[in-house]
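Next up: just one chain, as structure tokens, the form predicted alone.
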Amino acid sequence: MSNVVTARGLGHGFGGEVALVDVDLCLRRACITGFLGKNGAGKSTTMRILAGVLIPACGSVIVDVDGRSCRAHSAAARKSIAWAPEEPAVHPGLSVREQLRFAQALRGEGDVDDVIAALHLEPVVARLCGALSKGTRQRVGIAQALLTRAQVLLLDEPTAGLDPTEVEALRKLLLRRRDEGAAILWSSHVAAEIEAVADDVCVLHRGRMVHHGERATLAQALTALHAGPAAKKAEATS
């Protein structure tokens, strides 16, 4: 499977604090990549860079758009990427259906009723977004991303606040999108969650990528998560 997104040497910081150091990451077509790391490891910063909403201090992100290599912040690349941040961008004064119709109008893609049904949002379609629980807002944010036919889906802690039934529905939905050819990056700090869905797995620790491989390497990934950069160094010299 070919790479849809290729990031090389990403580095970034905020207010003198280093957030990312020399991060490499590839997302493959028809593949779910699990993105493991503790809170504060730099996962959200990485996703913002991949989504093209943050330009890194150094490094590059190339997105394959219909055979053309495009920078992540270009209009063509951003159209091919859908991003669901941990805190969804929803208007508190809009109902769930109004919010999704607004999102659909911006991209001109997808079917609002389909994503409402897929994410079990029917009971709350008339409720204002500002009155939703965290988990329900999360599902609305994911629904907005799924309204697009983007070839890349970036999901930042997508199961935060969801109950087990909602998590299972989301897994099935994303596995279907993967089988349709999408490249999906699923961020989490819960290893069991990644193990349940991922084809590939990568681990970020204190802003550094310490592991990147297929799911069969998950045990190594967990070692890397606890050991940090020292694990990567030992792996390279073994």
Contents of the next structure:
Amino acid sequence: MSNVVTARGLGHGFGGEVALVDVDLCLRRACITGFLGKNGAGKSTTMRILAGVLIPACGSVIVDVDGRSCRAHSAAARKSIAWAPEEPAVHPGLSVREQLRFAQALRGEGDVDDVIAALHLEPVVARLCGALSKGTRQRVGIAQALLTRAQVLLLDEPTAGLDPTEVEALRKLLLRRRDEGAAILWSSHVAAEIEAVADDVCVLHRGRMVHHGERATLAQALTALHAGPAAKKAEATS
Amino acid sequence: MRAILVRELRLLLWSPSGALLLSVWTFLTGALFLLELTAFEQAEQRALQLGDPSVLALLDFNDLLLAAVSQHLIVVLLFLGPLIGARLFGDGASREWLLHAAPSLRAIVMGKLGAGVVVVAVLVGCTLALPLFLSVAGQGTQGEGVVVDPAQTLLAALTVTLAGSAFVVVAAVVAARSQAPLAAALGSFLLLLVLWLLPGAAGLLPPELADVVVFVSPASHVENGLRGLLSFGDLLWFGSLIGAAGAGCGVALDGARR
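If the one shown is the form predicted alone, what is the structure of the form predicted in complex with its partner chain?
Time for the whole complex; same chain goes first.
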């Protein structure tokens, strides 16, 4: 399977604080890549770079758009990527339907009714986004991303605030999108969640990519990750 | 661009804050119009008591009342413009998502600033009902009808719209660079207030600097329009300011990517 997104040597910082160091990441077509890391590991920063809203201080992101190589922040690349940020980008003053119609008009494609049905948002379509629970707002944010037939989906902590039934429905929906050929990056700080859904797994720790491989290697990566700080601490005390 | 324009108009006009904005505007402009009209009538009564037709002839409804009301509207917009401008770029999460989902920076800037200008035009358009109503139903002190000059009225409305739009776009630039909408609104209000009052300080400055200060102030570019004179220099000044503000917003949004 070919790579649809290739990130090489990504580095970034905020106000002198290093957020990412030399991160390499590839997203394959028809594959869900689990993106694991603790809070503050740099997952959201990586997502924002891949979504084209942040230009990295160093490194590059190349997106394959119909055989053409485009930079992540170019219009063509952004059109082929759909991003659902951790904090849902919905306006509190718009109703759910208005918000989704806005996203549809902006991207120039998508069926609002389809995505409302797929994410079971029918009971709240007329309600203002500002009056929704965190989980429902999260579903609206995900609906915005799933509205288009983008070949890359970037989902930043998509299950935050969702109940188990909603998580299961989302998992099924994303597996279907994967089978249709989409490359999906699913970030989380819960290993079990990634293990249940991902084909590939990458682990970010303090801004560095410490593991990138198939799902089967996750346990090994986590052991190494947890052993790392403990081993360093033991080394320091000795 | 159209999608962003429509969304911003929906949020600015068809929302609780939009209803508040329209209510405040309607109340203030109505009250100011009534005050000026009363003052104008009193001046007419005094001129009639003097019995001098030449004094009465000096009291031109269009020159005096419309210009004064328009001046007041600009001052009200000096307060409301920063709030509208800050509101356009106030939502950080939406702004970042727009950078991802919108086709271009130009579409974001034109959609948002376009909405700000349309809102000002709608507000000013509402006030046109006041002279229109007066020309239909009003009566002069001697029982004659009130003659409202449509060209002068529309030119004054255009001038107020341009000034208000300038206030909105300047505030939008400040808000696009800021993460705190309220601070951006306050900061841009202070900036606009200083710019507005600059000509008053021109007398204290050397002549060559005074000329620059007077040129920079929007107050210097509304006088002709309020008197019913079309000045292409003033139109160009406002057009350039709005264009420069658009470029400034684009630079600020692009800077947010780094």
